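Next up: just one chain, as structure tokens, the form predicted alone.
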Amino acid sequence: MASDTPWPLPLDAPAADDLSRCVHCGLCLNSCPTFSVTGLEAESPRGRIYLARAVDEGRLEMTPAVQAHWDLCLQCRACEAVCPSGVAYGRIMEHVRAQVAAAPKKDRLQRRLRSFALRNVVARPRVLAAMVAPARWYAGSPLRGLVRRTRLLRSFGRLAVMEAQLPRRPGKPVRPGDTLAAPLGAAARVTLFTGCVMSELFGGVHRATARVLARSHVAAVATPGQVCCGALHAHDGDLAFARDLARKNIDALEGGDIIVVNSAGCGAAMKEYGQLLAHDPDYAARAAAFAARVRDFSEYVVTLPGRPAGQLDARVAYQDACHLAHAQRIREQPRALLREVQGCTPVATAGADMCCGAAGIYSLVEPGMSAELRARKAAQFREHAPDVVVTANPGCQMQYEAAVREAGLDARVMHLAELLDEAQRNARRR
């Protein structure tokens, strides 16, 4: 690339071929959460691509105002699912974010602190465990009920939202190397990807996943050596660190086993390791082979023959996780598994596949837009009053915990694996 490139990180600049693929047809507009809220062209996928192309061609400087439009993107990739031209919008935004991270900006200190936290807290298991432990204790303690009854946090908006997002019963963490449910007479074995936040705050989801698989005679192994998938880092523009994490996971999990992932964001990132490491001569082929072994939980379970029936008498609202529906294009499999549960009544809500506003760390860095999208979900829950809200991603679960509370409902928020596990246990008791 020429030395006079307008991008601060030329090697990670968005590809001109990717940018030129957008024909500005506008079919993405109705699918874009930020455009649906603001109605602004610059807050739409084609608007953001237009800005990136103008910068790439030297017609526009990468000013803080331009960067702000890119920052407001949730990277939900709903636009990709409806794009007739096959624009790789997720890839474009990751490379644009890499430029934003490297460019001078008024919130440079905030971005450095964010990068430090993602690298030195989220991606370091022991540090993350120490940081999350108090929140996990609080979530299951009587103190939480007292705080809520007395409304101690009502004057602390962002802190109040974070408290509302904590799962009701986080459960004991599951970490690489831990022993999970062992099936009788295992017919197959898979690697369970434990992740970072998922392993610390949603250990119950991992255990439910292992039990569901065990009942279909599949052993789930939390293979040692695995680390954070790197999705949060890539979405924040730290592609170099995301590549380092990808290499570590490839080294740790290389082999023939299917890799089952119950976090939609992690699964999408890992399925794209081949793309992330395409220019690494030592890892390109290995990354592509690794990505081909990755399966979402629902994608894998729906293929298992003779899986047990389930029983759960409840009205269930399934909400698509963005990186499951739009990035991995997995929509029908979770719904098919829910239809197999006797007594389960599907509750259709408008915008079930519209982003909830969680989007990794988005609710922390763009609280206004996140709150607006969460309020829309809360309104739908209030209208339809489901007994259970089901999704397939930890960030979504946390956002829905807050949305259900805002709706004034006592509905449970569950991962699909948790619902199937409970339904199968109910059926066995009958």
Second form
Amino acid sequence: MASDTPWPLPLDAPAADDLSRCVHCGLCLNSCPTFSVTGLEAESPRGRIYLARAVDEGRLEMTPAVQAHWDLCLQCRACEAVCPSGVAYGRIMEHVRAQVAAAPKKDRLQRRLRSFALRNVVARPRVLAAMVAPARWYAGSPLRGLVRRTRLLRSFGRLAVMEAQLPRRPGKPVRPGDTLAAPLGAAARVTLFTGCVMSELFGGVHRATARVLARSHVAAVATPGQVCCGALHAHDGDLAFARDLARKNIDALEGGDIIVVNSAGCGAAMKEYGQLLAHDPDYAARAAAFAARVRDFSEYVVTLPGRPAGQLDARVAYQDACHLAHAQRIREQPRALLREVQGCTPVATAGADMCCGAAGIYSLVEPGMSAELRARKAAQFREHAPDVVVTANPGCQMQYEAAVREAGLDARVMHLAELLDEAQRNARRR
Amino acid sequence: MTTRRELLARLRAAVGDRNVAWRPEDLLLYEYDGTIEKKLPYAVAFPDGADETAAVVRACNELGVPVTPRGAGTGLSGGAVPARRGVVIATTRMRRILEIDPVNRLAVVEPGLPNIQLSEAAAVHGLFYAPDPSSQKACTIGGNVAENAGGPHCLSLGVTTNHVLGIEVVTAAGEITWLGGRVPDAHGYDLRGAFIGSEGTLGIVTKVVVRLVPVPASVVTLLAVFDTVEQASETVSAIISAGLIPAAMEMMDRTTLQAAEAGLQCGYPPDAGAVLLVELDGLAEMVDSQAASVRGECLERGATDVRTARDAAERELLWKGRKGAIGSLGRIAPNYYILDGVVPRSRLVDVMATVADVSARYDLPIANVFHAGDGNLHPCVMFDEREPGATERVLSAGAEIMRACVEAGGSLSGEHGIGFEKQKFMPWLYNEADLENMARLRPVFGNEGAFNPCKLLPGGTGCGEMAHQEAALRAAGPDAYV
Ligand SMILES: Cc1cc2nc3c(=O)[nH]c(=O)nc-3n(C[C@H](O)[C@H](O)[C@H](O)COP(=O)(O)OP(=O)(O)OC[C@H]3O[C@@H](n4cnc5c(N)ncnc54)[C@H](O)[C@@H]3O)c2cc1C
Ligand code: SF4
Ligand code: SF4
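Since the one above is the form predicted alone, can you give the form predicted together with the partner chain too?
Okay, now the whole complex, with that chain kicking things off.
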């Protein structure tokens, strides 16, 4: 898939006005995972913005060392959520990465490979399906137990990380055009956004989402023609490609239906399509209208009248997905839904809203920091021993699988939709 | 002459290779704090513990390189900016809570601990650390000690010095010593008291013993809405005269309210002329009757509305706005210059008129946030440093306001410290003999001029380079001290 727009565009450099908005007050420092691990200004939001500004003003070259500080950023946007000055950190960092991609000095080969993989694997459903198929098979197979018992992968760093992250029961894929559970006499119809990895590895979550919606008389349709949301590409600085994907989704999902998204990263990206395509005369207005129709699963479900009751006896640790809590500012809705479930005891863990280190492809690109953040989660799980860890994003779910194992626990890791689905089913059986 | 290589080698020997920053892009990030002053250090050292800190200080002394301590860099008077370059010693590797003793209600912490993390950790014992600067999510206990920081809740509970029992310090000479201890009222000279508020000019704090206080049984938070700052100011005086001592009493003007509301959606009325945020705490019956009196005083002096936070979440929201208010000014202009004057409460209204006048004459918007109960004002002058000459204009506007505070019988700083930017105003308050006496304390701790130079007291060699200051003083008029 070739991009039809020149790349990078001048508009893809961070805007001086965005950068100058930071008054270096430092209030964001301790919300930043990488600052709280390192204590270094260079690994803080304030420092990263200052570096971008120094590059912008010509005080500093964009050296590999400078880039390394940006690379270590998780793009979790915790800083943005607490910044009183309203610094658009997410936008700044996407543009910084676009700038880096245009002038690659460090790890040229790795960057190219990454960009190639994001464009040609992640964004191409059939290629992705073929690549993921063995992993899907492996995840549920007896081989996995063997590999784990023999610790076969111990010395294979990244591979071992990926192995640990695989969901336990991936479930059959749900792809655009597939049929989902339908309610009897639907009161409303919504589009279910299927996504890339989500659709291949988390079909179970999609089905659970459709069932929960159906029980509230909403029909979810996996509208055909939709593609990957482009979040991973935008975070990697490939804004041109992200724009292409956005335009495809806008074309495919034209109409008035609400678009329900159960992956926090995709939802955040799609709510920002208006911003992404603001300079595209043909799409700017359509993109803004599209963005206004996007809802996170929890955000949508809390608005549905007559939700059936749920029942699940479990101590549940809800962990905020960064792009839900920080980018979409949705914290209360998932917790409210969990509180409605009878028998469900919320377990508050420290740092529930701090990044788990999954961060898209981050766990593969920066395994050290990712492991440190995962270890912090694991330590909390060990301390509080929840029965279930719940979140709302596929990448986080995978990281929590690994964290729970690291904590030596048997806790289940579930998407909020899966938990609600199971709880509603339990309640009916009673 | 010391070479860079030599300096780095000595620092690495003191703290280990990984704990010295020296690359240009790393140094750039230690040229600033929360103010507009900037100066690049030669190197940054990150010691862990008193021994390593002392080793760094001694190495710098031997090489004749200036030293500047740094906490989180949220300071608002340029205190952590290395005015004469040299080495910045950052405390970020020392951020552990060493002990919480609920029986004796104290804690022992390291200096780099962010203020709020202490209260969070003490909460399980029903205790908290009282001084709560608005920057408490970020600023460090060590930085608080150095600045004798205050906060909204210091109105009834007192500022940092009232809550610090003892400190372990590495003196400017590089010696490790304890000032004060675990029990209050130790005998002998109160060197602990002298050190607190010394703005990192006498040494570096490496451990702090602080007092913890019980979380109040009952809290009521009121938001009173006024049409004008004058009405709100008069109400403040009336509340105090009525013998009420709120836990906190904060004022914000219209510009601030609008920025805070835009940035933080905290439920402030954006078209009010001013609001007072008043908090009362203590036993339930007492708090309720005091709240009723405060409400009465507000309504009597023209409040158009007095709201009460219904629960903890609403209270937190009201405070979130206040605590983020200064930061949210970044929405109005790319830079702000925040002043920190203190005036007798009775003169609040006159000084505010001067502030408004300065704002009009210099054509610079000024937002106002106050710890109103203490007469501590924070006019924030807004500008864009990229405009040629803007910074100089702002500094001279600031100088005029500071002058007005002093002339009204007030002082130069309520809590942000004198630091770099206001040292030259000190002669407005003190005569030469006073200043000399204060300066004599420095050699006692081993500071011969290179330990956090150009801060707190005027003068010193090599401190005149800050062009901003010079320009500001020239513009402030003929009787300004240069
Ligand atoms: C948005 C905002 C709101 C603020 N609100 C308040 C407020 O309500 N009340 C208030 O008092 N202040 C306030 N401040 C100012 C600032 O947060 C305080 O002065 C704070 O105490 C500084 O702490 P820091 O760790 O950031 O220190 P830094 O800025 O790093 O340093 C400040 C000074 O302390 C010295 N220092 C730091 N650590 C040590 C140490 N371990 N030993 C010796 N000296 C040391 C430095 O040399 C410097 O002179 C605010 C700042 C901001 C940005
Ligand atoms: S990003 Fe926001 S919170 Fe962080 S230093 Fe800049 S202005 Fe302050
Ligand atoms: S996005 Fe996350 S990791 Fe990056 S600077 Fe902000 S808080 Fe830190």
